[in-house]
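Only one chain is given next, in C-alpha cells, and it is the form predicted on its own.
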Amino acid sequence: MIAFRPTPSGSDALLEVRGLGCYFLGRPLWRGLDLTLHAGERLAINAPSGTGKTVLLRMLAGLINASEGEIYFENRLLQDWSMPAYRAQVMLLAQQPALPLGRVEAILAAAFAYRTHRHRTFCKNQVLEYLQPLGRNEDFLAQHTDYLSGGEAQLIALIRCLLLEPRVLLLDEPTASLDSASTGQIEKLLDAWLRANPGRAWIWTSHDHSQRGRIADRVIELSGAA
C-alpha cells in the first residue's frame, strides 16, 4: 500500500503549489511559487514572453518535472498518482496542438481507446453541441487533419479536452491562432463547460490583458514569484 502524503492540514485546494522552481540553463526564471487552485476557480497566469508559462503549465500538467518545489492534486502529491490517473485529470491544452493524421471524428474518438478513459464513452452528440456555437457543423468532423489551420487544430485539441472531462484544465493561450469572432466563442464554450461542473477549474494564460479581466477571477504574475 502507498503512503500518500498530505497537503498540510486543513487543505480543500483541487491543485496546490508550494515552492515551485523554474530554471533554465543553470539560471532560475522564478522560485518560490505558491499557488492554490479550488474548484469552480477561474485563474489566468500573466508573464512576459520567455519567464517559462508554458513550463509552469507543463509541469503541473505531469510533463515534465519541476527543479523544486511541490504539486499536490486533491491533497496528493503528484509522485503519488499514477500518470496516467493524473493526467486524465490535469488536463493540458497546449498553444500548438500536435495532432495525428485522420479525419477529425476519429481523432477525437481515439481518445477513449485509452485505459485510463474506458468508463467514458465518445458520444458525436456531444461534440456537435460544442461545434455548434463555434460555427462548424458535422461536415467539419469528415475534415482530415492535414488540412486544418492552426485556429482549427486548436479546436480539435480544446474540444478532445472537454470530451474527457478533466478536473482542472490548463489552457496555453489556446486563442492566440483565432480572430477575435473566434476568441469570444471559445471563451463563451469554456464559460459554459466550467459551469456545468462545479467541481472543475481552470488555469489560463494569456498575453490579453482584456481577455484576462473576461476569464478569470484572479491573475497571478508570475515574474513577481520571489
Second form
Amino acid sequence: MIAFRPTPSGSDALLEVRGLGCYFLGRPLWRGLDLTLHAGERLAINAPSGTGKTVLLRMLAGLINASEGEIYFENRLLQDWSMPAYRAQVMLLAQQPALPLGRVEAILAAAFAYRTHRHRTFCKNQVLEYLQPLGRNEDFLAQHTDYLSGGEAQLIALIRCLLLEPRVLLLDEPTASLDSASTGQIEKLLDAWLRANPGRAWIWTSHDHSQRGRIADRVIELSGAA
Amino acid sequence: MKASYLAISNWQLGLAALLIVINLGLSLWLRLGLTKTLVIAGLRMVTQLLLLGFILEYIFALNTPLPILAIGIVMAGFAGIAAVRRTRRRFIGIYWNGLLAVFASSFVVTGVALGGIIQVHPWYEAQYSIPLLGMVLGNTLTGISLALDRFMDGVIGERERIEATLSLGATRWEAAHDLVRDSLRTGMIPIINSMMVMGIVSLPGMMTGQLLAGVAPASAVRYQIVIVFMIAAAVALGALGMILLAYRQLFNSRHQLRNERLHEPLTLGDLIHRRVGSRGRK
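Provide the structure of the form predicted together with the partner chain, given the form predicted on its own shown above.
What follows is the entire complex, opening with the chain shown before.
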C-alpha cells in the first residue's frame, strides 16, 4: 500500500514510524506505514487529497492517537514522552496559521511563557534576523494580527515555531493557500533554518511537484488503501 | 402574623390571567406561531406555582430539616438539568457535571449565608433557606449555561488556534487558558451588569416581594444586598466549576483537544434510530 524508498532504520534516527495505520469510519485509509527520518533530512509526502496526510502529521505531532502502530522520537516511544516536551521538539505547522489576536511581537513572545520553553528567552533581534532577508523590519512586529495577509500570517506562524528551535518540523502544506512570492519567502526561511543546524529535519506535505523537487531529498507516496 | 398586605383572591387571579389575552392577540395577529406555547407556558407557570405554594405551606408548618433539604435537592436538581439543557452541545457526563457544579456552588454559598451571615436559627429555617436557595439557583443556572455554552463553542470554533498552541508545546491548561477566562467572563457578565443598575433601572424581584409584604424599605434593601453578593459568589463558583469539569472532558491528559466528544443534543427520534440501527448491525 505504501511505496517508499526504504531507509535502514538505525539508532541515529530522529523520528521513526512503524506500522502506522489510519482509519476513517472503520475503514483503513492507509496501513502499515513505516518511515524513518534522520537528522538533516528533508522528507516530502505526496498523496491525493482526502487520503489523510493531515491526519498523519497530526498523529506525528501527538494531537491525535494513531489507530495502530508506533511512533518513536530519539528511540523513545511517543507514549513515554511528556507531550509538551515532545511537541517542543517535533513541531507541527498547520496549513492555516490560526494566530490569536494581538500584536505580532506579543504573539511571538507568548510561547516563551509556556512551561516547556521557560528556559528560553524571547530575543527580538533573532526575529529581526529572520525578517531582514525577507525585506521586513521592526514595523512588522508592531502590526496587529487582524491586518496581516494570509502570507504574512503564515510567515509569523512559521517564525513562531522557528524561535522555539524544534528538531523536527512537520509542515502541513504550509504554502498551499499562498501566492508564489509568499511561498518563496517561506521556503527561503525554512531552508536557512535547516542549514543552520545539522540536527534538524522536516516532513513536508505538498501537492506541488515542482515544490517537492525544491524542498525534499526523498518523497513518500501515501496512497489510498481502497 | 398580622397581614399588612392585600391578599389576592381566586377571581383576582383570574383577572390577572386575562392579561395573557394581550400576548395571544399579538401572536394571532402577527402570526408569531406562539399561541400554543403561550397557553402551555401560562398553564405551567400557574400550576407549578400553586403546587409550590401548597408544598411550601406544608414544609413551613413542619419546619424539620429533612423535607427542607429534600426540596432544596429537587430545586437544585432541576436547576442543574436546566443549566445544561440551555446549551447547544453535549458531551458524555455533561448532566452529572452540571448537577455537581450547581449543587456545590449553591449549597456552599447558601449555607455560608444562612449560618455565617444572616445567622438563622435553626440554620434550615424554611422561611429563609428556601427563598435564598431559589434566588441563588435561578441566577447560577444562567451563569453556568452561558459559561458552558461559550466554552463548548470555543472548543469547536477555536480548535485550530488551540491546537496550534498545543503544537508549540503548550500544556492543555496553557492552551485552554484564554478560553476558560473568556467563558468565565461570559458567565459573570449578567450579574455584574445587573449589579450596576440595581435600584436605578430595576427593582429586584425579592425586594419587591418584601416591600409588598410590608417590610420597611431600608431593611428590604439590606436583604437585597446580601442576596446579590450571594448570587455573585455562587455564579462565579458554579461557572468556574462547570468549565473545569468540561475542560477535563474535552482536553485529555495527553494534552490533546478531544472536540469530537462534543455533539448536538440527541432528540428522542435520534435515540430510537440509534438503538434500531445498532440492533440491525448485529
